[in-house]
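Starting off, we have a lone chain in the form predicted on its own, written out as structure tokens.
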Amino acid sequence: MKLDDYLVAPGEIARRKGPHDRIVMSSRVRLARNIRDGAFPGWAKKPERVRILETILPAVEALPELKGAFSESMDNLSTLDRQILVERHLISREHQARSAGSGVVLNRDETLSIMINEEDHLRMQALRPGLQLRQAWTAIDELDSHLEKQLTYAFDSNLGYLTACPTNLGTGIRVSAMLHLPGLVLAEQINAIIQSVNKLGLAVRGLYGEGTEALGNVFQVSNQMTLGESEATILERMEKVLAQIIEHEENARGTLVEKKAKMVYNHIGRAYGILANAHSISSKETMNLLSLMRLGVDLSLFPDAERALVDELFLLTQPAHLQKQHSDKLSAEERDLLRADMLRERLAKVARPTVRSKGTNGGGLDKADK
């Protein structure tokens, strides 16, 4: 079973729309579950992990929501394929390192992903574009209900669903959203926002989760605890906090354009200049500059460019996706050269940012970015 035959084209993913997708790039709801008669993956030896995989996989593959899905053991996936799944947020970095006794199942449109024998026997997640937490919850709840009829979960009447990590006890739910927050970063308000969110019992992480950088000004916000709270309570609190973050980001963008327009336009203009003209560029620099260009699209500085183009480049310029387009194994230096070639080609028809003049005191640029 070849992963290439199942993956959705990056351009198609980038064109998916959702509420508040200027700021909320995607919503995710994940459930952690374990079967009753098996050791947790971190404690289980290889034969036990293989047995559990062979128990769970047929039940998952038989779910109506996963008809025609991609299903494979992790030891049958190449290192490159695993990294591609990480870059698409379909598996975790921890699952990427798993081998025999672990597996992954993906539905056709990459909106449902099931990791088998990651930290728990089952890590099931639903993904949606924009702010669609409740839609993601409905999808994964239905899948979980169907699966629970086939498998006997580890459950305690007092503690709820039993999980490898105590923070997932109870409902086992992790609700998260991926947010693009360049306004708060440029306004130097992001640290205060993170501290406020943490005080509300939520976690703020980087692009690929715990322990990773917020590349491209992208942050993941999620609940930290699941014990003692219902799914509805967790969802409601997340929605309220996300609504406040969205408002703060919109206000930060508006204030920056009003009071520090030249600074904002300078950042965006320089980002476009490097992306459209560089001959060697790293993945990290590309992500950070594309973030500024995405902000420029949202501020209507690139009238002939759509946000989908930037979002597609976010994905295509990452190391594994870039490598996938070339048959020969590439060094980091070779990827930097090819990444720059791709960016110059894809941005060749995008005119430099244009801003209407606001007069001598308005802080705006002239009609062409001078």
Second form
Amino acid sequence: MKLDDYLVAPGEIARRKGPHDRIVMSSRVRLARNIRDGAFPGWAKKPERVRILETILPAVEALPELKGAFSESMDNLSTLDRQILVERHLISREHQARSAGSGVVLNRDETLSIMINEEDHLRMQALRPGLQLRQAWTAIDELDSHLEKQLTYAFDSNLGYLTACPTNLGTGIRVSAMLHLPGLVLAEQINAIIQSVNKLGLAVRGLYGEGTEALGNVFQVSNQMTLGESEATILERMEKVLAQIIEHEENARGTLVEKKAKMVYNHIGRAYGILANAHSISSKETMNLLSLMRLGVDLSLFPDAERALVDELFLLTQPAHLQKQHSDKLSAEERDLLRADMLRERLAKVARPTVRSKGTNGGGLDKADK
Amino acid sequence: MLCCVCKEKPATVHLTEIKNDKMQKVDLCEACAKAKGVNESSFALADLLLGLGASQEIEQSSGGVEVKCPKCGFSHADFKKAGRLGCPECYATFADGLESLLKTMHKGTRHAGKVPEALRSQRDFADRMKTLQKKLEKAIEDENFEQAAILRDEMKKLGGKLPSTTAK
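Please move on to the form predicted together with the partner chain, as the form predicted on its own is already shown.
Whole complex next, starting from this chain.
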């Protein structure tokens, strides 16, 4: 199968709406499952992994939720296609490195993704825009209930679903939300927030999960404990904590605009200046500056730009997505030039940020920063 | 990413340290890491993934004897190296060492979530039969044979194997 025939246009993904999508970029629920007969992928030899893939793949493809889905063995995907899937958060970096004996299945609108023989035989996830943890859970729970009729899962009445790593044991669930928190970063409150979230048994990670940086002020919050409490309890705790983080982020933004308006507008104005005028720009710098522009859109500084434009550029300027738009193989330096060209062109119609006078939304420019 | 000490070789060792609420990141190449006394191999991956002492926990519980999973041949030395288990059966093989490990990383050690439907109905059935059996024994004890007969019929209807009951 050709991945290009299936991928949803970045502009379309960016326009999807969800509750609190000003701060919560997406919600995701992932389940880890294994079949009873077979070693875990990390320990199974290649012939066994292939046998397991051949057992699981037809069962997954036959699911009603995955009618007409993209389904492929990892060794049939080019390096570029795999990188595209990582940039879209549809497969993990760990899965990206796998080849024969591993597979991936994606539904047409990219809201369900199934990795076969990643760390576990099955890693199934449902994605939703904005804060929609429950909807994501319902979707993946249903898919799982259909699949358990076709496969015999490794399950123990005391330990629950058995997983390769004991950290995922029990429910095998990971509930996570991708949060855009520029306010907390600018207000230097982010470390305190991360620490208190950690104390509640939740993990805070960077844009691409475990061991990655928080590029573009994007943080992933997820549960760590999977055994000893139900999926509903885990969801509930996540919802409570997320509601608090959202509130803190909104407060931080409000306080910044009120007390340190110059600092905030300076950051946003400079970010726009570079994005709209640069002739060479790295992907990392782009993400960090687009984050500030996104904040500017939220603060109504860009009346003619939508958040969707920023989100689309966030995806389109990443290395594999940029390469995909050009037929020649690009070096990193060439990508930096083409990235800058694209940004200048797309931002040409976006007027520079304007700060309205006191009293209106985002006002306070004349109130000097002490 | 280049090593932040020699600025020549690519960094392969990444350390993150939190000191006084400030996060500090150091990226080193292998040679510089060694020179600075950062030795990755001194940490078992199991310890990194699951917290310090994880691999020891498993090792001690076996009393120093090499335990191997009868199904997949995975040993605790492999667990120490990988931080992951070999197959579903390993959970039974290494049950003793895992118990205390699970206590430190999870809310509890008993599953409280979803159960596959096939097992759920099996379990429901077993529970139901157990309740009826208890009621039956009580009825017999109370010499309430009419009630006992009803309960026996009910159990028969459920299709379970009737346990032998002897009236006293």
